[in-house]
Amino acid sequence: MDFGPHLLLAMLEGLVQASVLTLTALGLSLVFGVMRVVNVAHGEFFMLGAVLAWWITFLVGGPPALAFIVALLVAPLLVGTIAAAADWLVLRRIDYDPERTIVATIGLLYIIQQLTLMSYGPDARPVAPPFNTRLALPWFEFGSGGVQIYWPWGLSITSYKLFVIFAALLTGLALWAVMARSRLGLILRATQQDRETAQAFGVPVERVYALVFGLGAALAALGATLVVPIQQAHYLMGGDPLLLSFIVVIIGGLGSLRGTVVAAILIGMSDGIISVFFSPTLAKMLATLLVAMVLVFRPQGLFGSKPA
């Protein structure tokens, strides 16, 4: 295969990774932006979404499309409910203190991981995609004779991967509409700006925090549910999403949803392309180096605001 078509295929694979990473990082950024706490257990909520998606498809059975639709609806809802319960049982009791929250979510990380190991087991298990048609990809060449379109043999992508990109785009637009155009978004922004003032105006801050913590975990679980037909669900799969989400949030700017999306696309695309042409390890090294450069030259991130 020529370099051009190979690069196109690597970019599409990177876009799939960027789509899943966008959902996962948006959940982490939303929690930090509104609650001002760092959720170290975010990767385990991602893992829990993938494992629950496998359990649901296994229990529902029948056509893969029907089982997957049920998992896509139920798994994020269950994970969001578990996260909201964890907020009520743990984080609220320590008054969302930043330092103690980090320790508490580390403990939550190990609890979720070990409970999953005890119930699900150590094996990695796949989920059948609802549809998996291979689509040939065109390659465009420009010359003296105008534009020529080729359909190289072997250059293709599955329809399900295109669905993952579309689903992430639709979810991101829905989240933007909620944050920018709805009364709920106004309440979330007010709580983010000044917790005490919002509470004085009758905003139930503790309920808002539980909702935000649950929504952040549900976004991570949605990304995991979408990716589990491509990857396999296992109890240790939360590490990489957590690391990449932190990288994305730091680069984009803490609490900036717009910066999170831009950084997720940048990191996801570069990770996919570098992994194809070189190695996944090199991709992680370069992403970490980029974080170091951002912290040195622009500590607030690409779209973050400087502290007053």
Given for the second form:
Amino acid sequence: MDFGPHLLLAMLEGLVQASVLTLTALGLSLVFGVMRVVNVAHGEFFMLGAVLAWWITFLVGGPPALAFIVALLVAPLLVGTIAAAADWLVLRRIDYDPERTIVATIGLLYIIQQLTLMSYGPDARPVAPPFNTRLALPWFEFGSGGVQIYWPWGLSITSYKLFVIFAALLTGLALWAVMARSRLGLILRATQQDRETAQAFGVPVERVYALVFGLGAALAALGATLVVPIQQAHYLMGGDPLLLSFIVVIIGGLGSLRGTVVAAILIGMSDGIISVFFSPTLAKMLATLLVAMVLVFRPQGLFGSKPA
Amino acid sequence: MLELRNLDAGYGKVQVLRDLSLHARPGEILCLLGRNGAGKSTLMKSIMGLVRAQAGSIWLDGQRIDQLPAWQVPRLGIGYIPQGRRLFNEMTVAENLQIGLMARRKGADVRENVLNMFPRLRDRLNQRADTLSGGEQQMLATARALCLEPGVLLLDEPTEGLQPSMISLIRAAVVALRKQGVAIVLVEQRVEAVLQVADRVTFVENGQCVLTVTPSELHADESLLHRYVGV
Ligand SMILES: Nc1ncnc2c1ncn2[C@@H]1O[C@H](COP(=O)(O)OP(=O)(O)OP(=O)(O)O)[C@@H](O)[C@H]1O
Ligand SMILES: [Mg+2]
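Return the structure block for the form predicted together with the partner chain; the form predicted alone was the one displayed.
To see the whole picture, the full complex is given below, headed by that same chain.
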């Protein structure tokens, strides 16, 4: 394949990864923004989403599309409920003390991982995509006879991958609408800006925290459910999403959802492109280097506000 | 009526309020005077449930409220204007008011009333709270609390850093609320302002209410000010 079509292909693959990463990182960013909690177990909620998606499609059976739709709705809901319960039973009890929440979520990480190993086992298992038509993509060339359109061999994307991009976009817009336009969003922002004053105006901050922790985990689980027809479910799959989400949240600016989206697209796309042309390891190295640069030259992140 | 009985409260192991008793009746303005660090703000926070009572009790119209979760206290009709305003800075004026309205499910009519008291806020509904002038911020903090249509209003140094015209505006609002039967607890550093509006004056020292007098008694014996406030 020529360079042009090859680059387009890499960008499309990158966009799929960026979509999943955006959802996952938004979850981490939301939890940090509103609660000031660094959730080290975030990657495990991602993994749990993927594994539950496998279980659900396995149990529902029937046509792949039906089973997958059920998984897409139920897996994030279950993971969100588990996370909200963990918040209520663990984080609330330690009063969201920053250091202790880090230790507690590390504990949660291992508990979820080992319980999954004990029940689901060490195998990687695939979930059938609900639909998977291969769509060939055209390319343009400027020749002597003007613009020519042709269909390079291998330049294609599956309909499912387009769906992943679309679903992430839709979820992102929905989250934006909730945060900016709804009463719930107002309550979340009030809690984020001044927890004590929010309580003095009737906001049940502890319940808000449980909801936000659940919502953050559900976003990761949604990303995972979307990715599991592309990349199998495995009990150790939470590591990369955690690392990349942290990178994204730091680059985007702690607590800034807009920054998170921009950084996720940046990191996801460059990760995809560099992985295709060079190697995935180089992609991770460059992303980590970028974080280091951001921390040195712009510690508040691209979209974060300057510390007061 | 708001009543504090033998209240002990503080932060962690640090005790600030010691065996403090106090009450505020509907339609009266109770002013609290005391040195910096005497515990005035802590007293207000403990009424709001933001600082937990270690001993003693707090009552509102015969209902004990010190064991309620903090978020339920405003729903009973206690409006709070914290020291330093504590607005939701990244939100607009309208959104700050909305938070106040939501606390007790008040609607557009209450919002209208509040905006009529502070017309300058009406012109700035879509402006971010942190871009308001100091005086406008204090108006917003007051308006936000009035959105609860409170039966009890707690004001913690509402005139800090304001020019005289703004102070008289806030004072007019407080006096109007008294007429409506609101019980008002006002922490204030300016003695002359206190004397103009107060029905009773309570001196706070070392986390205790040491003395309660009327403004005329205070006029008669200025040495009280010297003793408890240091002026
Ligand atoms: N969050 C806190 N943690 C620990 N101690 C606190 C806290 N807030 C206040 N204190 C202490 O409690 C005491 C009373 O403080 P408070 O703010 O109630 O005083 P105040 O009478 O309102 O003073 P000012 O006139 O300066 O506003 C002070 O000694 C203060 O250091
Ligand atoms: Mg004070």
